[in-house]
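First comes one chain, alone, set out as structure tokens in the form predicted alone.
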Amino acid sequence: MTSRRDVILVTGATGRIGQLVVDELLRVGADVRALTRRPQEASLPAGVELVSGDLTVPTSLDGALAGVSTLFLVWTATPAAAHAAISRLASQIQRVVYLSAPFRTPHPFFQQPNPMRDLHAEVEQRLVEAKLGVTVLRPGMFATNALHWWAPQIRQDDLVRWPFANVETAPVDERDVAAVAARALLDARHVGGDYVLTGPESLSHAAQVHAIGDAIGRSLRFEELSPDEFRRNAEGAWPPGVADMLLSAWHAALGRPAYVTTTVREILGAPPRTFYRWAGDHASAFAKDRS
């Protein structure tokens, strides 16, 4: 186990994962550094020792790796600032716990183009040739996408129109995800896992929508979009090719259940957090808006 005088950095630390994982290493009692570009806007918790650091710019990220051991990888940059960035990285420290995407899952929904796919490949490749100590975590779909997919629709109204009706996913809590994550940085037996992490459940779009329903205590309704219906409403909400990516990537797994893993439990101990449970925690962002 990672000892107390071990300081862990931990990148993308005011994003959601990032944040989680901070507040779990703290309740452990880590020490835990926070790399961010701009520390003043930073919201972290007391305890957290704030830094000033830039993936794109190697040299300023000297400070930030002094006496640290370990580091949470969450990249945030371009995919040519990977190798100067990591060859920095690696220069001082000994273990990695990098937060990827399952591209490498044999199932359809993974396996379609994306530039975020690129992006990771890359990345793992420089750790590798750095020569560090990786763990490699591969959450599937999240379920907080429901927060920005859906949310908006059912705070207004008992509808929400989706494409596919029918695909499955399995939706997995980013709590367990960071649970996940900061095991790993504390337990250098973690080091060569390469694991992917999803929620308990094949659940389809449809199911999905119906079990927040359960847990807010609404009952919601769900009409299919068309893909052309699906795409005239994305345009210019939605950065470009984002709505392509996930139409294909739906299409692909139409008529197979979806990828599930057992891994959270394994590696926590404790079974991971189904969606219905997800939603009733989340239950007051799909609260009717009064206004």
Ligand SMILES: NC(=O)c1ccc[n+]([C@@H]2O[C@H](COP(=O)([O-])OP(=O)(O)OC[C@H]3O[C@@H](n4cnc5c(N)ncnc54)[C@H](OP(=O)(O)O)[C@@H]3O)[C@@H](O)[C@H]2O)c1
Contents of the next structure:
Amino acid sequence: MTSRRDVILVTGATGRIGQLVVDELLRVGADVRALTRRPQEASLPAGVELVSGDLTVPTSLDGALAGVSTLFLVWTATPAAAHAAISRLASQIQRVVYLSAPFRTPHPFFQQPNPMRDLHAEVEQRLVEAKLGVTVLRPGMFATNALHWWAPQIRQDDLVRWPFANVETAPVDERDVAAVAARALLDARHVGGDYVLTGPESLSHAAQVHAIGDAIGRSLRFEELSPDEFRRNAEGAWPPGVADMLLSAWHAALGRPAYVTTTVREILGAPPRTFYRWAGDHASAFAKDRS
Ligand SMILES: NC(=O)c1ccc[n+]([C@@H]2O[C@H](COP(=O)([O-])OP(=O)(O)OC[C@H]3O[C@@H](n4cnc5c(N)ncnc54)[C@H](OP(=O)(O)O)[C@@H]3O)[C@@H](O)[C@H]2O)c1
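Shown: the form predicted alone; wanted: the form predicted together with the ligand:
In what comes next, the whole complex appears, and the chain from above leads the way.
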């Protein structure tokens, strides 16, 4: 186990997973330092040491590294910046838990060419070259994507318009991802672990929307959009390429159940949270706009 005096550095600490990793680590009394490019804007719990740093500016990381041997790494910057940053981090750090994606998993959903798989492959390669003790986490679709994808529509109306009603995924609750990350950060026996993390069940897009409706006590309808309608809606609203990346993964996965693992249960000793439970716990995000 990591000794109480070791400081764990959490990158992505203002993001969706990193924030929850910070919470998990604080809960067990670990010493946590959180990295952000904008400490003045970050709102993190008391007890966290907030440090400024940018992964694309390696010299800016030095102040964050004193006394740190273990790192939670979230990488959303360009792949080109990974080599320099990881070399700098490896001058101090011995162990890394890296938030990657299941691009090595033999299921068509995860096998479509896209820039994210290239990014994660590059970062993983650099971590190996730096001879760090690495644990790789490979969550499938985050349940929390529903907040971005569907909550704005559900706040307006009882209708969700989205492509591929029948395509199945196994959304993983971000709290389960964070809990697995914390276990791996705190226990060096997870070095070498390569964990594909999914939710407990394969659910179609339409079933996920209906599960949200059941959890919030509303009868939601699903109307299927064509890929072209979806692309048009995403234009300008989403970063370029994201809509096509999703459409190709969904198209490839049509007609087969989602890839479901038991890894969360094996590591946490408790079943992963269901999507229905996730939706109930986030009900306020779907409540109808009163304006
Ligand atoms: N969405 C999914 O379904 C899914 C599934 C599997 C894997 N993933 C992976 O999950 C990762 C994203 O995790 P997330 O959703 O928790 O993140 P997020 O909410 O998108 O937040 C991004 C975080 O990265 C930090 N960051 C960005 N650029 C930085 C830089 N140059 N230097 C230092 N920090 C930087 C940001 O911190 P500041 O802005 O405070 O600096 C922020 O905390 C991605 O790598 C993605 O591929 C996502």
